[in-house]
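Next comes just one chain, in structure tokens: the form predicted alone.
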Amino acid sequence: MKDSNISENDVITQPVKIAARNVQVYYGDNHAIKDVNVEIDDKTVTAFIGPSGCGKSTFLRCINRMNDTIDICRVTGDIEIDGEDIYDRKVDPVQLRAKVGMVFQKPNPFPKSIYDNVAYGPRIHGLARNKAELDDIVERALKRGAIWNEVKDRLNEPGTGLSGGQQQRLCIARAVATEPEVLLMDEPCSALDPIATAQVEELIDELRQNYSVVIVTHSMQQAARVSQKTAFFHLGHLVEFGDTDKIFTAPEDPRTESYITGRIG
């Protein structure tokens, strides 16, 4: 950080965490993402907004190589995290996904106990030497997921028995249990009621103290509430990227303005 007098949460001072250059994504013959260039800051919430099918979730999935699992998908260009090319042949996608956590649209707890849901990642990545260390990791993750107080007396009960909002916070706890540096969220509130949504949004704001958070949302109000930076996607192009306040109040591109005012969507 250049100036130690500036507070750590001041977005201006945050270094770049993720850098994408000339990223193209193809599904067979369909050119889904076209020439995306963007730099995403550390310890910042960045929102991807745009109409359905515009490429925002596809681009999000490039950041932890989830598209690798789709046979017909091809990604070109460069995506770096902390200056390291994540598509380099030397990079193990499994290790990458420990560093880049993911939370999906629909809460998807494993059919296991609450404890085992959170312990799963740390176990497969060998992050705990014994049961006591694993207990600490699980407790810390559940606290970071803002659900510890609700589940601490029922850790052996199935995660699937929780309410929708609790399940999503459990999935966030599961994602942060491997101590990732980046947290990707693909419409994490779209299946939740307003109260659960507010809880998750509050949690997202807390998480940015430790992570670079990237959230895809169909709700412009949500983007305005939780993010410091916003990227507007349209027809596979990243049309505009900048401070959230500016994107919503003084967008430079007429397509952004049309979307924000409801003329396209």
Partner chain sequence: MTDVANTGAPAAPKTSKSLLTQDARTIKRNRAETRFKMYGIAAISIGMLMLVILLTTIIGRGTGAFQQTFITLSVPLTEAKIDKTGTRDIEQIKKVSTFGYAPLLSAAFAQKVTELGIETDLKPKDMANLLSKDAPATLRDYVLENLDQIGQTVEFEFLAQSRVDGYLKDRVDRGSIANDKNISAEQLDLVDGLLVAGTLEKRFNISFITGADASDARPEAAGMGVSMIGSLSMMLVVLVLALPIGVAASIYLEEFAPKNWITDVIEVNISNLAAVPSIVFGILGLAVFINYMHLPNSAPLVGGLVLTLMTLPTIIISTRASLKAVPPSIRDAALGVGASKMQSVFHHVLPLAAPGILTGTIIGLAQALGETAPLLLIGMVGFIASNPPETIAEGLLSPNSAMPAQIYEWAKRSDPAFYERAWGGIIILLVFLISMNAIAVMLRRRFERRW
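In this text, rigid core is short for the largest set of C-alphas that superpose within 1.5 Å between two forms. For clarity, every value in this text was computed on a predicted model and none was experimentally measured. Residue numbers count along the first chain shown, from 1. First, how it differs from the form predicted in complex with its partner chain.
- In this comparison between the two forms, the chain bends at a hinge between two rigid parts; from L235, Q24, R61, E181, that hinge is at E181.
- Note on conformational change between the two forms: the chain splits into two rigid parts whose relative rotation, smaller against larger from C-alpha fits, is 14 degrees.
Having seen the form predicted alone, the form predicted in complex with its partner chain:
If you are looking for partners or other molecules, they are not here, because only the chain is given.
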């Protein structure tokens, strides 16, 4: 909202949460991610920006191994979270995904009630001992997803009956309900109005206290507002990665400059 936010994003060094080394992703013969190296800090919001089709979502999906579900997708290289290789044979992707939550590009609520949508994660992970605790978790999650006021009287109605923007916030609530350590958000605000966007951005800022948040966005302003670090992708390459202020004020690569000034994309 406020452009002065950029300067507020003072850089405090945090421990590295996610480290990627020489990551390549292929969809069949299509080389979608080319040799990406990046270190994403804990308790930091990192924004991925870049033109459509450059591989932002693909790289994001590598971090919680959602790419495993795509048959033709092949990932090579190392990705470590807290120093542990998540592509190690011993790693169960299910356990990984409980730790690394995700909000998808398209809102995808379950065709169940709003309550069940949010309660599903905590239920399968056994986060609540009784109904009251579960109610608490659901309420807290919906509040953090900035949707509580709109749905508190209709928790038993289907989540699929909400508007697109409400569905997306419901999905955010669902993702935070399982208390992940890393939250991956693929264009979480693309279907939201400015007010809901501001609320979600506030949530992201709040999540930063405890988690590492990675957000894909097409909005430069949003990247500038919420993130401390920014990664610019272009044609599968990670062109530039650094402090958000620096990327937006003094980009090193000419491609980055062209993109943020609106010349490619």
